[in-house]
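First, one chain by itself in structure tokens, the form predicted on its own.
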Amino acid sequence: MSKIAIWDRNAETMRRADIRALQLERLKHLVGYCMNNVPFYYERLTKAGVTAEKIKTLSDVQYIPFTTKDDLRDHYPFGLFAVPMQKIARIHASSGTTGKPTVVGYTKNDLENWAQMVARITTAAGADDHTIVQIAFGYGMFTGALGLHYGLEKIGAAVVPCSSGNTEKQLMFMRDFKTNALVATPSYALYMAECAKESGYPMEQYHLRLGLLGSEGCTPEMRDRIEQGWGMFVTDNYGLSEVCGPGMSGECQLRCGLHINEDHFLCETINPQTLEVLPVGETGELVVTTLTKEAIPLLRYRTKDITKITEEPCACGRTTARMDKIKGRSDDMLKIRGVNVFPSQVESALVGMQKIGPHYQLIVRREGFADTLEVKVELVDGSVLEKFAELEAVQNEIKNRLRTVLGLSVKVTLAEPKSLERFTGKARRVIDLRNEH
């Protein structure tokens, strides 16, 4: 691990007074910018009785109603934008997997904040104009792979635009190019590491040092998985398109927390259901406020992500805030028999098992009133498979320890190796088969 080194002293080594004194001056600028330039916002702030003058403090944040991703969906495409086509420099937008996709731009310069972003969690990741960075995230509308791109750009790295997929090439390039950083989400870089030692080359050949994962959930336990396959040491980032992308928080080198770039952000928790705002340290849903975005600004962006949140001061020099590394979705949240599971849960109680793989699917039925979760993982040695005494015992472990971690049973199935999906992008784990007959 290198020494730690921070990009952008003065952003990310503020006294909480004075982050606090520029997160209410900014918020009340936004207030005032939302009213005077989104038809959407000036109608949502005058029924509830919002104005700038009446922003005292950052706690009136909470009279300000929630943005919600239905909100940009019925507004596709560009309805929630600030300034006219003419000042938009890029355009994203989501995959739409569940209908309309939500449409993001960008000004130049929420480029040039967003690619300093991105550079002040990169270097504190341990990147720097020494790295030789492979991008395995897909190129496109997905914001993941060019908001890392200009980051690390921006502080010296040299970056291998390789895209997703086409895992030959991508593990011959890492060999010819010795590249010592790979972004990638953590499904994807295990699989790779799963091929690289399958490819008859040896793990010699291979110079990763650093990995900077983000785009989908890793647990500690998948993780540490990840280092082992790899010999690197993996760093969690955190963001989504609404908000601008990643760079909205990501890990130091101590790795206790994503330091959140509270300068741009302004973030909140909150109870699902209730809607009531929680106390800092408390655990709850994500509310982000974004504090600079000029292309479309978003107030209490509700990202349905679960985590909480702690001020206090990082060992590391950064006073920034640091949000939990994300439990989980509020709408992924299973309830099974009156239990809340999280998928976190399950890969936190199954990888680094003996005897059975890191990939696993969980299925989801119901049964007369009564939802029911199916958890399929593969084992390392299919010989076990015909071997039925062997096979209950890993079946009884498993079933043991998710009664541990969930409180409740659940059915195990267990399958040959490689007999489920490898991911090059998200991993799609659950699988929900309730409105199927």
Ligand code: DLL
Second form
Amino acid sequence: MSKIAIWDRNAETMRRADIRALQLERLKHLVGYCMNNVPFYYERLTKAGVTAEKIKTLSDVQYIPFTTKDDLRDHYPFGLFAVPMQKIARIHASSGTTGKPTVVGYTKNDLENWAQMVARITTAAGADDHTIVQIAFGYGMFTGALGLHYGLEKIGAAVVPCSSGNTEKQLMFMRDFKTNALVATPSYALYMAECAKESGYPMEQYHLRLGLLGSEGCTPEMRDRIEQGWGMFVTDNYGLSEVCGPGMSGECQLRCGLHINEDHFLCETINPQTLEVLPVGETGELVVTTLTKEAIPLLRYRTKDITKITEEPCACGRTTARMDKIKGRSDDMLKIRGVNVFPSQVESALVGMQKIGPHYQLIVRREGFADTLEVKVELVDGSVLEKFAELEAVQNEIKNRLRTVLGLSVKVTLAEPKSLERFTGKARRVIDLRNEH
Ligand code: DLL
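Beyond the form predicted on its own, can we have the form predicted together with the ligand?
Whole complex next, starting from this chain.
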């Protein structure tokens, strides 16, 4: 592992009191800016009785109403933009599965800030000007590819904009270019490792050392599998298109939480049911206020992502608050016969078990009035399917593990090797059949 480098020492190692003071100053300015430039916020803030002058301390942020994905959708496409179109330099949209996508814009300043934030988190992860990085996120409206692209260019890395898919070609470039870093979703990185093993070229022809993975959850167990598959060191980075894209936070090489770019984002956690603000250190839904965005500033945006924040300084020297790896989304949480189940819990319990592969699927059904969960996993060795006693033993072991972790009895189905779907972008592991007849 290389020595710990810091891209923007000023911003990343500020004293806590100075960070808080800067956030307060920016929050006050932001409230005025939103009032003056976005009619939606003018109405919301006026109704709530909030003005810039009334913000005296950072905790006064709690008086500002939340903004949600529905607010963005209701104002599709540009209704929440705070600047005229002449000032917009780029437009992205989120990959929503239903309804209209959420559209976000960037001014030139926003793009520069974004690239700086990505430069910070990729440096923290261990990338530098010796890095040859293949970007295997889909280029297009998704913020992942271009977001990482410009940040990595800024730190002097050689960027290979492969996009996602066409895995054989990706692998050829990796071998021929001596690519030493990979940007992808964890599920695609895992799939690529599987393809590399099968492609017939010795693994010594691959030179990956660093995985900058993000855009979806990845348990430590899954991370181990990816690291073993590639022989590389994997870091996690987080963001969402609504608040800029990747670059909001990322792990340093010590991997004890994701450093938040706090000069650009004010983060809180709330109880998603009661909406009350939680004390720092308690697990809840992450709420983000963008402190510097010009094109589409967001006040208290509800991310639906579940995490907790710590303000303890990190041994890497950065003083910025860190968030835990995302535990799940509040809207991903399955409620099975009264028990809360996060797909990540199932992943932790399964991945790393002998005899089964790291790909899985969760199928939720409604039977009568009760919801049931089926967990489908792949066998490493398909011949087990013909040996009843062995099959039953594997099935029971998985069932018992899941019962211990979830406190719930689930149906376990063992499938042929390589029979479950593979993903080149974000994985879709939960199939919810509750509303199908
Ligand atoms: O996924 C932005 C991004 C791109 C982040 C590339 C990191 C790397 P969206 O498509 O708007 O934006 O999806 C945002 O993805 O609310 C989380 O639920 C999930 N997500 C993103 N990063 C992580 C992560 C991008 N590191 C949504 N761990 C978020 C877990 C993540 N979930």
